[in-house]
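Only one chain comes next, encoded as C-alpha cells, the form predicted on its own.
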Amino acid sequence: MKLVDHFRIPSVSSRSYKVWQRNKDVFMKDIKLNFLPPFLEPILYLIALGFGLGKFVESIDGVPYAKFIAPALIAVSVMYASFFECSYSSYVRMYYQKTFDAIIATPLTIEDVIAGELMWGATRSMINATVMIPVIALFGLIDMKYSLLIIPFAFLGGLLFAAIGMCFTAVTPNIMSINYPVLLFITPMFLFSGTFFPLSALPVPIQYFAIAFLPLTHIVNVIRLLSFGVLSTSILFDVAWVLVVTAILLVLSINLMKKRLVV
C-alpha cells in the first residue's frame, strides 16, 4: 500500500451502526460487572491518592490535590476505555472469534466493520465518563457547572485513543505484541501527561513533547478546565488539537485494518 492510500479518505455507510448495536448488546449483557470498574476505580484512586497522598501534598495553583487529580481520573478512564475496546478486544474479535469475517459476509463492508467498532470504542469511553463525574461529585471534587460537557468530549477523545487501538491492532503480528504499545506509549501518558502533577513540574522539553505528542495531555487539559467551571482560550488549542489529530488517525486507521483483512 503506498502512503498516500493509507490516508485515502475511506467509503463508510450508516450500516456501520449495525457493529456498534452488536457490541452494545453483547456488552448489556453482562452491564452490572462492565460497569462496576468506572464506578470503583475513582474511589479507590481518590481515597489512596487524593485523600491519603494528598494529606502530604501541598495544594496546587490553589486546589487541593484531590480536586487536582480527580479529572485525570476521568481523563485516565477515557484513554484506557476506548484503546483497550479497540486493540485487544477488536483482535479476539477479529482473529479468535472471527467476527469480522462474519459481519463481512453481509452487506456491510470492512469499512462499515471498523467505522462502527471505533464508535463503540468511544461509546465506551463516554460511559465511563458518565458514571465516573457523579461519583467524584459525590466527593464535592466537580464543580457542575460546565462538567456535562465532559461527556460529549469523552466521546470525541474516545475516538481519538480508539483509531490509536485500531492502528496496533492493524500492525501488530499476535495479540501479546499489543503489550508494547501499552508499555511504550499508553503508561508514559498515564504518569507524564498531567495527570498526577502539573506539567510545568518536568525540564521543558519533556513539556513540549507531552504537548506536541501525547494526546493524553490535551484530555487531561479540558476535562480539568471544564471539572473547575472553567472556560479559557486555551481550551480551544487542545481540542482544536484533538480533533485535527482524531481525524488523520481515524481515516489511518480503517485504511491499516482494511489491508490487514483483504490480504
Contents of the next structure:
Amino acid sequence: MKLVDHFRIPSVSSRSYKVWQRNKDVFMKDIKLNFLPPFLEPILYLIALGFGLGKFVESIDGVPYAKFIAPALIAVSVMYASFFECSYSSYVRMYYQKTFDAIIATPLTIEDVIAGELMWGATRSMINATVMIPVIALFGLIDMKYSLLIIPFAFLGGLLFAAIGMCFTAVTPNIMSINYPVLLFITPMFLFSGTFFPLSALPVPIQYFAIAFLPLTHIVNVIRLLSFGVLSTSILFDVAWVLVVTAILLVLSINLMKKRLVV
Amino acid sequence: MFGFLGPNGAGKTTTMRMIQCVSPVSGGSLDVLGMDVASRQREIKSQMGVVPQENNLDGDFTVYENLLVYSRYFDIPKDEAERRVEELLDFVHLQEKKDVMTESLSGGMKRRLVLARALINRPRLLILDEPTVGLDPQARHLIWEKLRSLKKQGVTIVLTSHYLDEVEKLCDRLVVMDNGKILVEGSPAGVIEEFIGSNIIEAENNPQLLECLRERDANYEIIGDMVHIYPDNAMELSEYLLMECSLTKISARPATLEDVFLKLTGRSLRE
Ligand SMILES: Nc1ncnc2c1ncn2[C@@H]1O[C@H](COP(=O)(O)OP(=O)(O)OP(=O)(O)O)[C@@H](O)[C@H]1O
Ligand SMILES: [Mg+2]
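Now the other one: the form predicted in complex with the partner chain, given that the block above is the form predicted on its own.
Starting with the chain above, the whole complex follows.
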C-alpha cells in the first residue's frame, strides 16, 4: 500500500451503526459495573488531590486547585475511555473473539465494522463525561453555564483517541505490545498536558511540543474553559486542531485496519 | 451441492473466502449468484450464509442473543428475527441451551449454532468450510440431515470437507484441488469411475502376487505391505488370484472417493 492510499477516504455506510449497537448491548449487560469508574474516580481524585494536596498548593491563576484539576479529570477520562476501548478491547474482539470476521460475512464491510468500533469508543468517552459532570457539580467545582457543551465535545475528543487507539491496534504485533504506546504516549500525556499543573510551568520548547503533538492538551483546554463558564477565542484554535487531527486519524485508522484484515 | 476437496493447505478456505467477498481475487474474475464479487459484495453477502472453518460465535452473548444480534446485520426486522431464531433453535436442537453463553457449549453444539446463524438470512447460497469437523457421529448425521433438507428447499450449498464419505454422500458435483489448482471435476461416482474404476482389490504384498499381476497385465499400486489392484472385472480377477496364485488374503471392495483423493494428491503428508 502506497502512502497516499493510507489517506484515501474509506466508504463507510450507515450499517456501521449495527456494530455500535452490538457493543452497546454488551456494555448494557454490565451497566452497573461500567458506570462505577466515572462515578467513583472523580470523587477519589478530588478528595485526594483537590482537597488533600490542594491544601498545600496556591491557587492557579486565581482558581482553587480542586477547581483547576476537576475539568482535567473529565479530559483524562475521555482519553482513557476511548483509547482503551479501541486498543485492548478492539484487539480482543478482532483477534481472540473473531467478532470482526463473523460480521464481515454479512452485508457489512470491514470499513463499517471499524467505523462502528470508533463511534462506540467515542460514545464511551461521552458517557464518562456525562456521568462525571454532575458528580463534579456536586462538589461545586463546575460553572453550569456552558458545561453541557462538554458532552458533545467529549464525543469529538473520544473520536480522536479512539482513532489513535485503533491505529495502534492495526499495527501492533500482539496484545502485550499495546503497552508501549500506553507507556510512551498516553501516560506522559496524562501528566504533561496541563492536567495537574499549568503548561506554563514547563520550559517553553516543551510547551510548544505539547501544543503541537499532545492531543490531550487541547481537550483539557476546551473542557477547562467550558467548565469555568468562559467562551474565549482560544477555544476555536483548540477545536480546530482537534477536528483536523481527528479527521486525518480516523481515515488513517480505518485504512490501516483494512490493510491488516484483508488477506 | 458442490464439494471442494484437497489436502491441507490446498487453498480451499482461501477459495471460500474469495466467494465470501472477504479475500481479494488477485487474478481472473469471480461471479457469485451472477454478481461480481468486487463491485456487489453487499448484495452477494446479504443472500449468502457462511459456516467458517474456525468457529467465530460472539462470546459476549448467549446462544439466543448470538442469533438475534446477527440478524440485525442483515436488517431483518425484530419480530421477524425473533420468529426465525425460534425456528432455527428448533432446527438445530439447541432450544434448551438458548440462554447459555457460547463458551460453555460443546464443540458440536457450537458448530450447530454456527450453522443456525448462517441460515438467519434465509440464504440462497450456503458456504460450509468443514462444517462437521470434530463432531461425533450423531451430530454429523444431524447436520447431514439438515443439509439435505436445505438442498430440497433449493439452497445451493458449497462444502469443503476432509471426510470423503461425507462428500460422496452429499455432493452432486465436486472438485479435487491442490496447490490452488483444480485437478479434477465431476460427480462423485463419475470421478471414481474415471480414476479408479468401480472396485478395488486389496491384497498383501508378496513377490508371487506381483508376478501373477504382471502376467495378467493388471493395473496395480504398491502401498507399503499392501497392494491395491484396480481391475476391469473384479470378480474375475479375484477368482483368478485365489485359484491360480493360491492367495488367501484378498478382499474386493467398491472404490471410494478416498482412493481417488489419494491417487490424485499422493500419499505423502502435507506441511
Ligand atoms: N491459489 C493460491 N495461490 C497461492 N497461494 C495460495 C492459493 N490458495 C491458497 N494459498 C495459500 O495456501 C495457504 C493455505 O490455504 P487454505 O487455508 O485455503 O488451505 P485449506 O485448503 O483450507 O487447508 P485446510 O484443509 O488445512 O483447511 C494459505 O496461506 C494461502 O494463502
Ligand atoms: Mg481450510
